[in-house]
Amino acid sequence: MEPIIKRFARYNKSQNSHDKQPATRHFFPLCLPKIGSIIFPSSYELLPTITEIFELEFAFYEYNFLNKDEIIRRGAFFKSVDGISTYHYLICSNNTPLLWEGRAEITKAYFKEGNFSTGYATHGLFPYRGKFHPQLIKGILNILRIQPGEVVLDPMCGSGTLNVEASIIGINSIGIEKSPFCVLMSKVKYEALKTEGDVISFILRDIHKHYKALTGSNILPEEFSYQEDFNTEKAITLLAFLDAMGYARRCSKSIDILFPSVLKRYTGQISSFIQVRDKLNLKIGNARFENGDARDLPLEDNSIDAIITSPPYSFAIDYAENDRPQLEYLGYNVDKLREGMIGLKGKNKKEKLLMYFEDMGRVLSEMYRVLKPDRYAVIIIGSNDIQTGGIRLETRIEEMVTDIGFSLDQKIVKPIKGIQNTMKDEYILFLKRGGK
């Protein structure tokens, strides 16, 4: 997989020669036009969003590695193919501007300029922080060439956006997660896509009931417990109750005042999937949680047809204590929790890092055990300086998976668009396991 942006740069130079600016990501938008018309047909229009070199580079892989059928149904970076408009836009068209209504107006602007890339589908429920950039992971399942009835995994699948991704274009997953508050969380987004309009009626007709049994004491009621019988209507409003909770201990509002509204976004939302599904005719593939351990995966040797995961940005978030209300409420243990979670031990930064590269080296190996041979797994991490001392996360990981067994096949730089963030760049690791 060649750099779209060496690609251009080649292309650029034979056809103006004259021209001696180089070809960057400061030049790019600029010339984004000039490049889309280079690449692609006239039939194949992009989506309007697309502005950094990462986007036109992963379109340029569905390009080549999909036929324009594949791309209508799975692609993530067209708008059209042949004046078709592409499944992803219209799932992404659907969105209810209950996303954005009320909130305030640098969180509108978020979740209007990601409307093709973050918020759509339900990855709008409960945005955690430092999750997956969902429109990234489909590529990703693009450019593996992942097909219906093989099986992806995310080892450390926090809020389960590669889930949710791989069953809207029907690719069975497996998410493992450390956090039970995680794994309720995902569990939750990829029940709402296969649930049904009724649900949600009853929902809104339990509101009041609901929130009273769930205010009612100050650990999770007996009869939303989600271990056993998993019940989407009582799930979906367990994750709302839970999110109007973090909101306001962020803000000055009241839980009273907060509850409703997020719970009528949450309807609103899935509701909007559930129209674009049924006109679709979307099959949802088969995702499957588990409370467990990246460092010990309860899988099978060479039983995973690829891998897409990002270690936890664990030196920037103190994910135990940004969780510690909604963790404490379903009556887990926060403190011993976090002593097992990879890069939250430790007593000073030295000691943390030497901790989380022992830990990720433990978690790459268990990668390369469950993964088939000469198939990929891919890594998506990003350094903070001055939080890791100048240490630089991914050209470590690099160097520890080139030891285990894997060869790093292409490196893309992605550049962190979001409210509050403390790194400018992800980088995108494709790591392939050799043969037998």
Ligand SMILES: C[S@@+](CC[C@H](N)C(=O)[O-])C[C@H]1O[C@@H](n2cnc3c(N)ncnc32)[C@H](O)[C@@H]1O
Contents of the next structure:
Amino acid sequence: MEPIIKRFARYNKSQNSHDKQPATRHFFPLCLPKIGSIIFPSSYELLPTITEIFELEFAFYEYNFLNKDEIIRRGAFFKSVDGISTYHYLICSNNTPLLWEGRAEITKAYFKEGNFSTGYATHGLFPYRGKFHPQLIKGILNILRIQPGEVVLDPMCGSGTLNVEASIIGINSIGIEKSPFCVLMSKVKYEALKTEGDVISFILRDIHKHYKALTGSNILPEEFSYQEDFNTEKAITLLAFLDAMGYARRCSKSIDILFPSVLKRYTGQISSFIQVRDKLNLKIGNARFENGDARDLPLEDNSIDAIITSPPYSFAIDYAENDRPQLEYLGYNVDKLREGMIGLKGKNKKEKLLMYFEDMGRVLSEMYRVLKPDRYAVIIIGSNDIQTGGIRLETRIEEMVTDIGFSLDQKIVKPIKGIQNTMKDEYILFLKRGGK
Ligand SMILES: C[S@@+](CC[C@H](N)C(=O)[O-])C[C@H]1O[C@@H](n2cnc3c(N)ncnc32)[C@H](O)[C@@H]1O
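Form predicted alone done; form predicted together with the ligand now:
To see the whole picture, the full complex is given below, headed by that same chain.
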């Protein structure tokens, strides 16, 4: 395989120095489709939602790195090639009526807007804060040319976005996470990809019975315990309940009203995916999840083909506090849990930062250890110097990875929507592990 650095250098010379700050990207929504038609032959049609420069850049890499058949099967930025719809387009646009049942026009419009980038397959099941942009992850897997049968890892997998994306294109994956609630969330999103229509019917049939059991006590009822014996039907219902619990906390509606509508949305999203999965005969990759610590990975040396991860944005998001109601309902001691979570320890900002970088140093060394020689780790990191006393996270991480032995091949900048008050851009760092 030609090293990525060469390919990048060929296609993207001006961006190839990590000493320089990458060029600022601007937002040109109206011009992009036109630019697209100049860059790509007329037989390649971009997705209708491409409105940002980084999306065009990813489409460009897919066009150059994948052949036509691969773009159809695993591309993330094209609508069609030679008039044949891409699987990504079909997966994202197949919405069963169940998905829209009883939903307000404004909600429909919101979900439709994110259809091709964030809301497809099972990604929308729990809106985990700070999760990856799924379409981007598929794009990165394509740039890295990860093949079915290979194993990718996210050592801080959060809601399992990498695992879901990898599975959809037949790639095996591992997700490690400190928060047991995230492990549950990731597992549900993954297992739901493999579920069958009868499971959806059972969920809808038992909706009231399950709700009664879940609200009958302040902690998880025995019949819903999922550690030993994972029951997909019950786990999907449980996640919808925990989602509604958080939603009820943020708005003034009661969980009685929210739970059935959240669960119906879940079943709608899952049915939409499994319908198209069967039509396209997709072979879902294997994924396994472990409640573990990224600073001490329970994995063999040189065993992983690629890593894609993002460090905790603990300066902007307190993950333990955010998920406190759900964690407590599941029976976990949140104060104990936060002791092992990166970025949440320390008495003041200075101590917090010190511990954060110390912990991240351990995570990066572990990533280096488990990655196979000559393979890539990709770190997606939001720029944030407001809550870090002027220290730019991505600059510091870049220095650390170089000390560990990675070489920085490429850096792509992507604007962040949503938490722009604290983080404006995300940096995508492509790090190559040395040969020995
Ligand atoms: C930015 S989020 C990851 C989001 C994820 N990429 C997704 O798409 O959902 C970072 C995650 O790191 C987890 N984390 C914090 N400390 C950890 C540790 N010591 N080991 C493993 N995961 C940890 C947090 O719980 C959080 O879910």
